[in-house]
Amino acid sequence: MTDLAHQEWDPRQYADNARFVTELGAPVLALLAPQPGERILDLGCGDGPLAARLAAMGCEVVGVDASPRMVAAARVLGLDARVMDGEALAFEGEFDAVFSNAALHWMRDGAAVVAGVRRALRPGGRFVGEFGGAGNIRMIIGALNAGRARRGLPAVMPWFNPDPDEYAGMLEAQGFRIDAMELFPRPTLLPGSVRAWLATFAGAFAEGLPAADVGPFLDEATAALQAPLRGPGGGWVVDYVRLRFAARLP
């Protein structure tokens, strides 16, 4: 299977589409429990809403993503927000804790993250976030890959989902301890259409697609869709299968 993380993001229609995952953040949010005072990094922070919730709260908020276009609309906002890989974070012990929501399925390399946040906190620091964890969007990738097949382009998995011992163990091996670890099915209702979906989240499964063949592509995993994810009153409802954790240093 072939291994593609090709994304571009439009922060206009990140917003349109998709701001039911910065509404679905707020769990995290609590787990994390921020103090006022504290420096927290918002690794791989998009367009900022969540970011902005901290720095309300009275901390002293970074936000980091790779997109220019989503820092650029974080900084709208008035927030420190850098351009920055997630697998080579560039921080050396300056942060009491590390935030991320719906951000580290996205960074393919796990333990590189993982290694990159150990540096980026203080002794005693909290690592908390959730992401796509093992089995997530199961039935949109197989439709996606399905459709690939029939053109001859071998399968894509864009995205890192591990189970919890998996994270677990990457997690311990940085010398974190396990505060909390949950995967949970986590059904999700779309404010549209799974093709308005697809058209923000699914870039990857278009590599190696003529232009001319992306819109009939994303229209037949739409069709195939229908049955899966379409609710009896009409809306889409997405498989999302959620980890959430928390971790603390020594």
Given for the second form:
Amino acid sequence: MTDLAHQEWDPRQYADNARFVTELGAPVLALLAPQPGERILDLGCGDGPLAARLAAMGCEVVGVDASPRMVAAARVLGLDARVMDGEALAFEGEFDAVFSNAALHWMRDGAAVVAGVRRALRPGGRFVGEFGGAGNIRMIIGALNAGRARRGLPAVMPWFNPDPDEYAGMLEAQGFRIDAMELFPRPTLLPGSVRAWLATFAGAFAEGLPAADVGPFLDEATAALQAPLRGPGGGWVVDYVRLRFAARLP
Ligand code: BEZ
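Next up, can you give the form predicted in complex with benzoic acid of this protein, since the form predicted alone came first?
Starting with the chain above, the whole complex follows.
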């Protein structure tokens, strides 16, 4: 992101502040259990590292992401990556599996996403993913919204963080059978300061602030997060909660 007031993805900034997200994707890739030759859609592929891993395993991969800059970076890896809104997937019965890591929380109309995934899959196809679930980054959201309240601005919640029952209900409403559904805390040590994390991801919270106040706003949130998020070694430990699931069509 280059301008906090207008959330845009900058592949280099993402790589500096969030590459750990790719490394943490290994267990959900294992849950997918991809087979060589399978046609797989990576939903919210970002700059493509996990799609590249699937391709290296012999899968035929298509990646989609809403960010043109991230899609451009994925194409540099030689991937078939396309700019597409995850809430309006434009595929019909062509994938053996849809995979998604750390992306579904950005797609706020979860029901529209699941309906698009169902349309994209072949009969028997599977939908396997992991994203922020209920309670995800509660401390961060609280600190940012406290700063907004001090400025007379309404609270915002830019992410979709369902609990397991709610998400299972959405999947079942589209005919999926649930194979796995787990909500678990995953406190995660950041590579740098939470200030850089906020500058990368918290654009929606800066809406309505004058540009000159964005820096002080982030500084205040960073100060408020010192006590809850500083780990014993002095690093910043973010309060991630993951919802990991596997579902399949009959
Ligand atoms: C997450 O991975 O949970 C996340 C990342 C960036 C912003 C919000 C949530």
